[in-house]
Every structure is written in C-alpha cells, then in structure tokens.
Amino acid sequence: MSRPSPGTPATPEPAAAPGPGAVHDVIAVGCGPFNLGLAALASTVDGLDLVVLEETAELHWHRGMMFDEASMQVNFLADLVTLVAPTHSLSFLAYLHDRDRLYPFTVRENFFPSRVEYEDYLRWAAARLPSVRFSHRVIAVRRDPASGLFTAEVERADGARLRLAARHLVVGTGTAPHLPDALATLPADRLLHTADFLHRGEDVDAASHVTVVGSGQSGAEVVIDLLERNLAGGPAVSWLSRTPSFAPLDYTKLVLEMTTPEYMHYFHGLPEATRDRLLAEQWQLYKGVSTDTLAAVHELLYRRQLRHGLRPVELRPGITVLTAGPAGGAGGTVLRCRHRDTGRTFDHRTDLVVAATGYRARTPGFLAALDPLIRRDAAGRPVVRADHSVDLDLHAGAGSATGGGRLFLAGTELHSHGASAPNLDIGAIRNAAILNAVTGREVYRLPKATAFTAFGPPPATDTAPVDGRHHGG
C-alpha cells in the first residue's frame, strides 16, 4: 500500500474478500457486557469460531453517568459467565482474584460492585479474549443468497477494509438515548441526554437553573450530583416526572421472579397485545429506582434544611411535559407542562433540561440490507422467537436459500422476552441459549427450575367430578 502524499485525504482500502475456509461460525457486533459475556462463554468451546467486532477503540461502559458511588443494581453474581458456568476463569470472583482483592470484598460484605469496579472487570475480561477486536467498525451485512453465509463489511482503524463472513451473526450494540418529541426540538446548548451528563459538566456549572426530566435510576443519580451541587452554592434543581411518584424498583423476592428465565419464556408465549399490557404495568421492575439510592436523595433534602440562601429545589412527579422551546428575550427554556392528576397546565421555566427519558432499541444502519428478510410484529418490532433469533423471511428475495444461519438479537429484545430483557443477570442465560443454538448441541446447561411461582394456569384436566356432583365455587 503507498503512502498519500501530505494533505492528501487517504483513499480506504477496497474490502478483502474472504479467503479460502475464512468462514466464522459467529460474528458478534458491538462489545459491550452482552456480546462479551457471549465470548467469554464461547472461549471454552472447542471448534467454535466466533469474533466480536467493536468500533471504539477501548472499552467504555457508560462513563457519561460513572458516578464515584454509583452501585450497580445486581449483583456480582450477574457477571459474564457465573450463571452457566460458575466455574469460568473469567467470572467476577477470578477477577477479585487476579486484582488480589478477593479478600478485602468479601470482608467488605456488599456483593453489589461499584459501575467503576464492574467496567474495570470488563476490561480486564475483553483483554483476556482473543477474539474481540476494537478498532474494526462494522458498515454492513448482508446475507449471501446461494450459501446463507452473512457477510460484513468492516472498516478498522487504520483504513483498511475487510470482508468477514459467517454462519450466523449477533447484534449487541446497546440501545440508544431517547429523546422524546416534546424535548427533541431544544437546542444542543440548553438539553442534555443522562447517558452524556458527566461529559456536559461546563453546561450543568454554567446554568443557574437545571431541571431533570424523568425519574428512573438514571434520573435519581443526577438528582443527587445536583443536589451536591446546590448545597455547595450551585444551581436551582428541579426533577419533573410522569409516574406518579418518585417510585423504588420493586427488589421484594416473588416479584423478582419474574426476571428469571423461567417467566422470560412464558412472556414469550403470550400474544403481542398481552405482553404489551404487562410491559406497561411491570415498569417497576426496570423503571424504578434503586431504594438505597431514593434515601440519598431523602438525605441530602433533609440536609438542605439547616442551610440558607440556597437556590430552590423542588420535586414534582405526576407531570406530563407537552412542549418545550426558547424563553424568549430572558433566554432560557420554557417546558410547557400537565399535572396529570387536575390535567391543569403551566409554564416551567430553566435553563438547561436533564432528559432521564430512557433508552430505546434501535436497528443499526448496517443492518440495513437485510432489513427485507426481518419479519415483523404489527408494532413494527422485530419477531424474535424463544432462542432470541429474528424471524427471518428468507423467500423475500428470488432464489434465497431456505437454509444458512440465524439472526440473534442480544439485550433489545424488552418486546418479546420481557423487562428482564435489558439486564445483566439475563445476559449468561441468553447468550448459553444462542451458543446452544448455533451449535445444535447443548454446550451450556441451561437451568430448568428458577421460579417457586407458577406463572401459567394449570395443565388442562376432565373437571367433572369422580361422583358425578358439580361443586360450586
């Protein structure tokens, strides 16, 4: 390859086609815990050949919201690989090992990490798997008609282009910040999404007035930095919320059992509408926020009150905000709102808008081309079946090949497998389950018994009575 000539732009490589017997059996889109926890898993499975590619160059795990003291909502045991294979070299408790700090943790009796501790461990895992590569971003896939193969089109660091293919693929990308339509038309300088407030710090010390819009986890540890902030002379703090109150994830023992497996596959057999009922009333389960992290907010409200001349603080949930745009000649912002119990509307006024609004699912631009074969629901949602692979149409194109590898989707899946979906404590179950798939054969055990509730109704039996009589109930 020639070297351009100073202040010559440099012209990418053509991309490599595969050579003989360059056939992955997986390749696996986006490095984040999912997708590594799936090659931690594979790395212990003789003949399988799986490669994770990730665009960035290091692994960062969601360091616009990585808080000195924020706590990871599960527990160690939630790690890449301890669900299925307790005994893995790359669980959590050989990393305590390796960091010589098996001992302090256990004397510490917490067995939730910190987010700093649980990213340092997923760093120290990706550095352990030859088969992750940073620095090679994936432009698109497609699937080849005649053998079924996908095929990527991948980009690395240094310009060059690759052609990778294989039997089957699987997107853990993440989802993406959320912005709802009545945020979305702020300008940049007076909105901020919670995935970017740490990197935003300048906005947040320049305003006189922040308000968080939202609730969740995410929303309360905003809460608490600008709380710090305004006992220290800083902004006014607002937190504005829809749910009706300012509510705590619901950790009671029964109610956790459904984000276990177990209740995953039954949600899974339920029609659409039903488990977008559920979804809606189960927002506790994965809307909430933690109860340790709702008495830190208690505390430092309680501590505003033997101070004065703080700037004011207010928490409203049970508002709907309708629309938001500039304040006119004072500058600022004007979030026009609903208090959704008297469905009156006033004005709020501030100068810089926290969204705590969440994060969606998303279909990355380079699954664009296969965007045809994806069969979907009648929300327009991808149909995911059981193993987490995507109903694929594979007539939609003339002469496609009815055989060829499968889809899968890792952690976007909230629509078919339930609120347990998104979470870390699922992510070894669902990723035994593909490496199950792929296979055709059962590498991991999956657990069978993971719920004391039965979640459906009884198997069918002849309910007339051994005597004859009906019984009334």
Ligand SMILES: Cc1cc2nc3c(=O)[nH]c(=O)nc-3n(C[C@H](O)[C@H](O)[C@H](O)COP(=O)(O)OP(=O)(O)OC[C@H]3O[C@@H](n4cnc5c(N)ncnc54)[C@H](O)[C@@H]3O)c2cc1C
Contents of the next structure:
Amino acid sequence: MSRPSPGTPATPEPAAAPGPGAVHDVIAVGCGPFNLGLAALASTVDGLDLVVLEETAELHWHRGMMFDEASMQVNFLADLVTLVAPTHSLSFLAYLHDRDRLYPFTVRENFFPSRVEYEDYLRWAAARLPSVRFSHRVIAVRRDPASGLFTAEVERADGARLRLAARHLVVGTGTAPHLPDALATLPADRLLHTADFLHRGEDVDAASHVTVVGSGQSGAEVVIDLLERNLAGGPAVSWLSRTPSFAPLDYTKLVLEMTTPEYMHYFHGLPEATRDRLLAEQWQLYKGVSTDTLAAVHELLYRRQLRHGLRPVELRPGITVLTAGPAGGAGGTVLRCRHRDTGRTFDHRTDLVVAATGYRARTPGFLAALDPLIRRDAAGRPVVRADHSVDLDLHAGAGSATGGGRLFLAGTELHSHGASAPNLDIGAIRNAAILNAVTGREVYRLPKATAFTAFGPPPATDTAPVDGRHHGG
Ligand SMILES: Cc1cc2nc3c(=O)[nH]c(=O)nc-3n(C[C@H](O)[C@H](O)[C@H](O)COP(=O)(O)OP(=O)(O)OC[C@H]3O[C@@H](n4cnc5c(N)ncnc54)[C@H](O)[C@@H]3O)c2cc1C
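Mind giving me the form predicted in complex with the named molecule, seeing as the form predicted on its own was just shown?
Full complex below, order starting with the chain above.
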C-alpha cells in the first residue's frame, strides 16, 4: 500500500476476505485482563487457534485512575491463570520471578499488588502472547448462516481493513463509564468521569471548587487525591453521595464466599426476578468503598484540622442531584440537590463536577448484525448460559449447545452470573469454562468446592412436614 501524502485522507483498503484455512477457532475482541487471561490459558492448549484483537496500540489498564498508591482489590492469586492453572508460566509469581522481584515481594508480606504493578504484569504477559494483536479495532461482526462462522471486520491503525473468520467469538470489551441524566447535560469543560480523572489534571488544578458525585471506590480514591491537593493549597472539595452513608464494601469472609464460582453457579440457576432482587440487595459487594480507603480519607481530614487557610472541604451523604446547569453571573456550575432525610432542596455551586457514577455493561456497536439472533430476558438483556455463552436463536441457524459457533460474554454478564462477573478473581474460572466449551473437553479442571456456605435449600427428602408437636423437643 502506498503511503498517503500528509493532509490526504487515508482511503481504507477494502476488507480482504479470509483466505482458505484462515478460520480461527476463537476470535476474542478486546484485550483487557479477561481476554488476555483467555489468551494465556489458550496458549498451552494444543491445536487451539485463538486470536485477540485490541484497538489500542498497547495494553493500558484504567490509566485515568492509576494513582501511585492505589492497590488491587484482589490478591495476586487472582492473576490471569493461577486459580485454574497454578503452574502456568504467565502467573503473577512467574512475572515477579522473571523480573527478579520475588524476594522483595515475599518480604513485603502484602498479597495485594499495586495497580501500577498489576498493569506492568499484564503488559509483561501480553508481550509473551503472539496471539494478541494490538491496533486492531473490530468494527463489525457477522455470522454466516450457512457455515455458522463468525466474520469480524477489522480496521488496523494503518488504515488497512481485514476480515477474520472464527468458529467462536468472545466479547471482552469491558464496561462503559456511566453518566446519570442529571449530570449528562453539563458542558464537557465542567464535567469529567472518574475514568478520565488523571487525564484532566489541568482542569482540576484550574478549578477553585471540585465536587465529586458518588461514593463508590473510584469516588473515594478521587476524593483522596483532591484532599491531598487541598492540603497543598488546591481547590475546595465537596463529596456528595446519594447513599445514606459513605458505606464500606463488605469483604468479610463469609460474605466473600458470594463471589465464588460456587455462588455464581447457584445464582445463575435462579429465576430472573430473584437474580435482580439479589443484585440490588448485594450492593455492598460492589458499590461501597474499601475500609482502607475510608481510613485514608479520614486520616487526611484529621491532618487538615491542624492546618489553616485551606479551602473548605465538605462530605455530605444522603444527597440526590436532581439537575445540573451553568450558574448565572460569575460562572461555574450549579447542582440542584435534594437532601434525602428532610426532603429539602438546595443549590450547590461548584466549578468542576467529577461523576463517580460507575460503569455499565453495553452491547458494543460491532455486534449490531447479530442482534436478531440474541435471545433476551424480560428486561431486554442477553440470555447467557452457565458457560458464559449467549443463547442464540437456533431457528436462525445459530448453532447448538454442543455444535455450532458460540458467542461468549466476558465480564458483562452481571444480570445472569451475579455481582462477581466483572471481578478479576473470576476471570481465570470463566476463561477455563470458555476453553472447555470451545474444545468440547476438559482442558482445564474447574474447582468444585469453593465455598463453605451452602446457598440453596437442603436436598428434598420425603419426610412429612414438621408439625407443632415436634417444635418443643
Ligand atoms: C479503576 C478500576 C479499578 C479496578 N480494580 C479492580 C480490582 O482491583 N479487582 C477487581 O476484581 N476488579 C477491578 N476492577 C473491575 C474490572 O475487573 C476491570 O474493569 C477490568 O479491567 C475488566 O476487564 P475487561 O477485560 O473486561 O475489560 P477492559 O479492561 O475494559 O478492556 C477492554 C478492552 O477492549 C478494547 N476494545 C473495546 N472495543 C474494542 C473494539 N471494537 N475492538 C478492539 N478492541 C476493543 C478496549 O480498548 C480495552 O482495552 C476495576 C475497575 C476500575 C474501573
């Protein structure tokens, strides 16, 4: 291909059709931790041809939230492979060994790597996996009804277009930053999502008053950064939360068993309405703040008491932001808010709003052509089987549970598999289940006993119902 001269728009080459024999077993779209882990586990399965397509030029992991001191919320055993393949050459321990950092790690006696270290591990693993192709953006996926193959149309960073075919597709493109309607109307220079926080440092420094809306882990980490800036003479800080308190994540031992594969299996077998109810009830598994982070916030507030002349700081739970818009006169932004307990409404003035309002599952646009094949639940979400494959409409010739190609979701199947679906510690388990499904054999043994708690009722017996006479004894 001849290079376009500067200023000449590049005309993408027409997509090259897959040549004979160019059918992969699996195309995995997106190279976050989940599909990278899939590539790692697949790399030791003989005869399996898997390719991972990633649109960025290199691996990045949540760079907008890459605070130096931020720690992982899962320990090092929840790496790409260990929970199903502890002797795998791409484990976190193998990485430490390769980098000659194993000894300092053991002396450190802290099982939780920093986020910076985890990203470095991911990049180390990606560099050892030839199946990962960076600068490859998937723009459309179709399914040939005759062959049952998936075809991915791909745009490379150099403008070239390719078409790749595979029997199975794994979508691991992550979740999307969510902006609630009340904030979404704010102009871009007055609003940022936590996902972009460190990319917008100049806007933060230029503001006199920054308001964080939302009290999950990301919100709390941003508040820590803002409190540190405030101590150094930086902007005033407000932290508003709809929840009645700045609540902790519940990581106590028996509650953590509800993030195990065993609970995931139990959850998947429940009716849709029960699953939805449980997800709402289990918000402290994924919506609160770690107790260490809350302690760090308190410590910074405590230190502030001895300092004078700093701009003010306020923490206010139980606040719903109703609308947001530009403030008249002196500029800035005004948030119309309601106080939960008293019902009183009030205006909150600020310069910059940080939406710490989380992430949502999205159906990527490149799946549009498959939409008619995807069976959906009552709420319109894809029906996902226990092995994480989407239930495709067989009448549209989409393949069967044992035969034709399957479409897997990696990390966005919260509604079907529960709160732990986006957790890194479930990644290796899900990837092993996917590889077992696509190969039709047990290439990785899945752990069976992962919790002490029994989640369902005891097995049915034929004893008569207990009556009043038995109760007193
Ligand atoms: C700040 C932060 C910290 C977190 N920390 C933890 C933690 O400690 N423990 C835990 O269990 N969970 C954590 N999570 C939750 C979760 O595990 C991570 O979000 C994780 O990155 C999800 O991995 P993923 O592979 O699904 O997606 P992502 O990491 O989001 O990667 C998706 C990839 O897909 C690519 N992509 C998108 N569209 C296309 C396309 N069309 N073509 C090609 N490529 C495409 C993107 O460029 C991206 O690289 C954290 C989340 C956040 C936001």
